[in-house]
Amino acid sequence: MTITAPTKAPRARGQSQFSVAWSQFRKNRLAQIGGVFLILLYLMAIFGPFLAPDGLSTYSTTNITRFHPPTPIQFRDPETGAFTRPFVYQYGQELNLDTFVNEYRPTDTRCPIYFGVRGDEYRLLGLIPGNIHLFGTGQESPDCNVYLMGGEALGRDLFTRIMYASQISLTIGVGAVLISTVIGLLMGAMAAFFGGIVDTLIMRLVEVLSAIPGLFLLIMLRSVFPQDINPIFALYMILGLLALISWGGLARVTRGQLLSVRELDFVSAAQALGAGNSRIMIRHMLPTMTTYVIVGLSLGIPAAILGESGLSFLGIGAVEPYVSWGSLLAQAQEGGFSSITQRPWVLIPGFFIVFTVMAFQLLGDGLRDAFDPRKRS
């Protein structure tokens, strides 16, 4: 009679919170689509000067093509029907004798499109110099231009302006939320850890900020500075203002959650071992807010983008020569109803704003469901 020793069942390996959340996130197709779209948008912003056929403020001083219509790209020779090098027709202005308004009409002049052409100089990420553009008509004729999305009030290519505007809108949104997140976490942690007069002062400051409507507070703080300030300083100022007014909600949530964490054993053990207050808050208490911060970032960035676009739309945001989606959209307001009937392409920057906010919302909802144990499947 032989006796076999019982075999030990393999021990199941536990999964971390982030691995479980990642597996749940992969099941949410809409959130993945939103994440992919955001990656494409930020790649577009990074390589915007390369993708744009012109420079940021390139326009003709002799032939101003105000609100030039989009130029369709032709791939076939209209005479033979054979495929040829892509080209666009040059447009000319003719006076409409019925309305007495200059209208753009295509001429017989062809403007061939080349790839990898040299043009206006730029710097990728502000560091890497270059003058190669993805496409363009070259230097054959100064009046031969490609208007993929039409032109704006000064005749500048709207597609080029949107590429450069994406750098401002997307960067300010992320930067403002990152700064406000750091301020909100530190303020909430100090209020929860120290309590007493520190807690009272911080919470009263939060209540003051929340009592004033956000857009009104932004306009009031922006009006303190002159309108014709340095364009670079204006961008940093907008970033700081957006961060200044948006940290209060996170500080209040952080305080509420860390009040219970402060009484847990690992915090008491750190205090008994002689850890300083800053180390306890940063290394032991704040990491418990990780999941909330991740979700809050994904949902806070679109709010900051809308805030910056609102300021620029009102004319107190980005200053020329820099431009954002909101300042481009302001030109649609200047045209009134004719912006819809005669030049609808000036509304395209608004679609970029809506598209970006929608992508962030899809991603944020997916992350929130992935980290929520009650919604896991």
The other form holds:
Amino acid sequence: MTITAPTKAPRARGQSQFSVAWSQFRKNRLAQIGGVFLILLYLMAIFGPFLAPDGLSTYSTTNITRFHPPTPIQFRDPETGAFTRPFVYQYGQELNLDTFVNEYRPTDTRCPIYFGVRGDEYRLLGLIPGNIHLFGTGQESPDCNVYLMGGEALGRDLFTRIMYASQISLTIGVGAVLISTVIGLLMGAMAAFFGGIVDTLIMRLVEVLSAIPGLFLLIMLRSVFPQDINPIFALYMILGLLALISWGGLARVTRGQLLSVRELDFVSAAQALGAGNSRIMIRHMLPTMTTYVIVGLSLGIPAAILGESGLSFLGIGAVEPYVSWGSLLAQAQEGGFSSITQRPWVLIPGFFIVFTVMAFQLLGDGLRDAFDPRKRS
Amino acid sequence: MIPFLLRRLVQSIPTLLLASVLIFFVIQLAPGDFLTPARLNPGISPEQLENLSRNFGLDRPVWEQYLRWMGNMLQGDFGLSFQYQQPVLDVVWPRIKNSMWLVLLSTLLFYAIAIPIGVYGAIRQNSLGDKSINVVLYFLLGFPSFFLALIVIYFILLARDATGLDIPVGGMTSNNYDALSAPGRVWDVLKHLIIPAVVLAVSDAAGLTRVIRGQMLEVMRSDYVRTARAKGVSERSVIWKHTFRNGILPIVAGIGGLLPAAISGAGFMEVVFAYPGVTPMLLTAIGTQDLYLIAGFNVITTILLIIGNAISDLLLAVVDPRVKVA
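Given the form predicted alone, state the structure of the form predicted in complex with the partner chain.
Whole complex next, starting from this chain.
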């Protein structure tokens, strides 16, 4: 008979809410995949100018290449079949006299692709200057261009535009949700704290904002600004407008939560200890909203990205020279319906939207489950 | 029923008033006033300008202008659209009707798609069908409705080129609409409506389907469902009477809130499919600074929405006897 000595169990340490949530999150493979994709997307946006072969709005005014088709990259020499430096064929345009449509045909001229080539200048994050691009055709032959994903309405490289658009599409949604969260928390806290007339006013405002359809409210707010505003200002405007119309739900929840928390013991204890109103508000009451805010942020961001893309698609978002994925998609409509079939590559920006929104949703669902005590395993 | 409706009406007056104040002051923020774009328009005579200026009291203080604007609206005068040279109501109303058809049809389809799929997902939880539906829905959630519409148009055009079928994309009527008989006209409009309505319904249904599935699963675990099964109630009755009716309560309560989203969503379809609804009109109105049109239209939709909310409250009372309307 052997007696197993009782192994000394490690003393259970109290776990914070975040460490519990983190360990839950670690088990959720899908959410992690979403998170990794998001990191990659943001890296892509930051290094976009480097990844893109051209500058934001580089196009030739002499050789107009409207809706240039994608140029497949050739790795083998067509005559010998041996591997060679990657190249693309230069395309020539010809007017088809039967349909009066400009047709692009590859010519025999080869445009070799170089890596780490010098080209248009850019600034990473607005600070670090550079002019080296991951790939490109160099500056020796100006008519040589690589169109990885085709060209757009002015003949600019669509891939380059998508890279630059990602910077705007990925920041405006996040910025708008962050601002609307701050407004929502503040308004909700004010309504709960002051009560009376302030409460009534704020809650009525929330009700009114939700009573006007969002799209029309945005259109109305946009109509206040002149048509030809500064492009940079247009970006801030759209960010502000998106934030302005979406804080209502959070304000309502915050108010409800704070009103119920106000009666709890820890608040009375803080009061008894002589804590001031603002300290009780910020240190004791608002932190009870943390979980809700984190989950709300992660699920609100994809909605805001969709909102921004929609506005830009309608032409009331990002304006030239800046682009977002939505305004790139608007080109699919140019020239009537029938032209989409001739240039399906203009739909590519949409897949970037879908991909981003999916990644955010996977992450958001994962976070929601991680913070939800009922879903713990 | 009638006292309930009256009470709803009275309750909605402050919201409506506040909304109109908000709309009015947002428009006031615009540089210049209502008549600035009109002054630049050579088509409007100085007498007309004078007249309008007096009508809307542009020389008076702001609050008085608001009261006049509001007063005119109560009498059904929403002002003049500068772009169309017509009263706002005449411009907006036919387009609102067009948009309503689209919204109505797509809302019907929306429930016709979301309810069966959501219920199926809950009954056959974790089956292959449920799992594959979930994956598809997850994809759909990420699709902006206009992008889905563009893809659908692309494939329809390909199909049209391949088969030669005349599938209408875009617009509301065919070129020969005026020559058609009455049933022919209805059929023609329906043919044009169905594709945008289906696209809109499918792109919205993803969210609702997931909610219905979740609700059904939650109710199915409750004691009274087990009791019903133990008593030998038929499966069909368990699902549709005991589970479904309780599961959809939060959804019915949210119908009113869905309306703004449905109208906005229909806006994108109108733009993509070149449908003569309100949104394309509003977008051109931004360009021409046709402020009365935008303001008047916003007031009208707000009214329609408040009506929609009252209807959703009534529906809730029909579905859930515990909610008393009286």
